[in-house]
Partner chain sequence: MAPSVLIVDDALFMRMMIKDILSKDGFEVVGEAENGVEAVKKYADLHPDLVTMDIVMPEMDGIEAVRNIIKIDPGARVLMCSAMGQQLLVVEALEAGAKDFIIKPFQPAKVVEAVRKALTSEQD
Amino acid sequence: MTSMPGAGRLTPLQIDALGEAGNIGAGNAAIALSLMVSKKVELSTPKASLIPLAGVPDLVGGPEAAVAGIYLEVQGDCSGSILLLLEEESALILASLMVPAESGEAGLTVVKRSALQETGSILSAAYLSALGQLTGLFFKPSVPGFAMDMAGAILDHVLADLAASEDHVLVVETDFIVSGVKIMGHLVLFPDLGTLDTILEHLGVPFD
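Can I get the structure for only this chain, the form predicted on its own?
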């Protein structure tokens, strides 16, 4: 792993540019999720930030915190991986809201698990599609994987699959609002070497 220019710091213009992609992606994802579950789904205005790789588990309470992780690889003009992280309780609540027929079932049923995977897939694809619209770059997400484990273990699993990558990751905080219930999620982009530089350059806000 290596440090990108300006690692750990995004200028206000870069944050605004990445936030614009988040706004477009959130709008598209909300529509897709609403159609999937036949109920209104809203996503709050996303917040973009760049954090050290080692700080990812702290987003959800630390390495030993129980979380749900939906993981996708990204190929195309830029490569990397995306991980949607949800605290375990939040994941269970979101799954029950997405699949009300299963709300009385304890834990994650097969249907609930599938709903969370599809949620991660839709959210990731919507954000990548928005980035593509704004940059002219092509991004192709893989079929999502799913795990319920400690945050540190999930991060280790993701890192084992990564090629040479940056030592900072892009985090887009997104709140789901389903039937009036608010749930916070963290969409984490693990960029391969040079990926974030390329994205920012095509957004017109390159690293100095």
Second form
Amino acid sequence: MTSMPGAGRLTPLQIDALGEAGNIGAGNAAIALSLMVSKKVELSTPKASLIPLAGVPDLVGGPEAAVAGIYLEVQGDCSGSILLLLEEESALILASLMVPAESGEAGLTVVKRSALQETGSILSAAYLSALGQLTGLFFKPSVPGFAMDMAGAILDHVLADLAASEDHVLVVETDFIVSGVKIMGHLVLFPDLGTLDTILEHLGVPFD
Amino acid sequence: MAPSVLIVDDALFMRMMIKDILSKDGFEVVGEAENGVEAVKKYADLHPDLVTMDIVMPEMDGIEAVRNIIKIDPGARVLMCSAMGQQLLVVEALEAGAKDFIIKPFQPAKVVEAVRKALTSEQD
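Having displayed the form predicted on its own, please output the structure of the form predicted together with the partner chain.
Below is the entire complex, every chain and molecule, led by the chain shown above.
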């Protein structure tokens, strides 16, 4: 698109600004997660980057990797979608930490699915809240959807729902450590056309 | 008699969590609803002392549900449950007639404190 000449070529300053939103968002997310699992949650330094759409499955080991995906749409001052990808093993560990009474049961029970879905919703809100604080923009998330599938299938599903989005997505990769167990999370923001321009402009680092 | 509570949230997990917190503190959870439409219907049937209301839900969101509940009962006590960063929605809910709000995820003590506060607030 014409207004996004630098979609794949963000300046170091722009990457830094988006990274800062990622840092604060991940900090919020760690606090939220800690309350949900009633345990101390440590956080690795989040890494923000802008990658091509097609590269999303590679974040979790390729299109055939088994993952849990929590997906929601964002409306408000600008629009887009958010996908939280958790590697299957991380998702199952996290679910067991939140629903300990059922930890003996294999696989995902209805309650565990609901717990993961709500985690995606709360972690997305934590990130959007940070982005809102830094930009002064208002974001309103939708009811989250949940799927446990291959990464490629989940991405296809998300892409089918997207109307007109950028060909690059913003990724915030964060590892949380809960009770010595590492949980790897990838928060992927699919900006609708013009959204990234608006966010960068409000962060004070617009495209030229 | 224990105060009666209706819990409204589209997430089963959150309903279980709130129910657990409130039941342990002596409240009677008389019903649950997973969207705004169901919430309004159950409020009319059960007339609970208090409603905990999620904001983002399918069918009808929590703000619209508060408006409808207040139409049925102007003295209804509704406590909004909002995720971080939804201040504008919370303001809208308070304007619609909600008494107060709590931020998800919850700290049990804060939930109980907010519920007690909402229950002792003056009815409009």
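Keep in mind the model is a prediction, meaning the values are calculated, not measured. In this text, rigid core is short for the largest set of C-alphas that superpose within 1.5 Å between two forms. Positions refer to the first chain, counted from 1.
Core-superposed comparison between the two forms: the C-alpha position of V143 differs by less than 2 Å.
Here A54 does not count as shifted, since its C-alpha moves by less than 2 Å between the two forms after the core is aligned.
Relative to the superposed rigid core, the position of the CA of V67 differs between the two forms by less than 2 Å.
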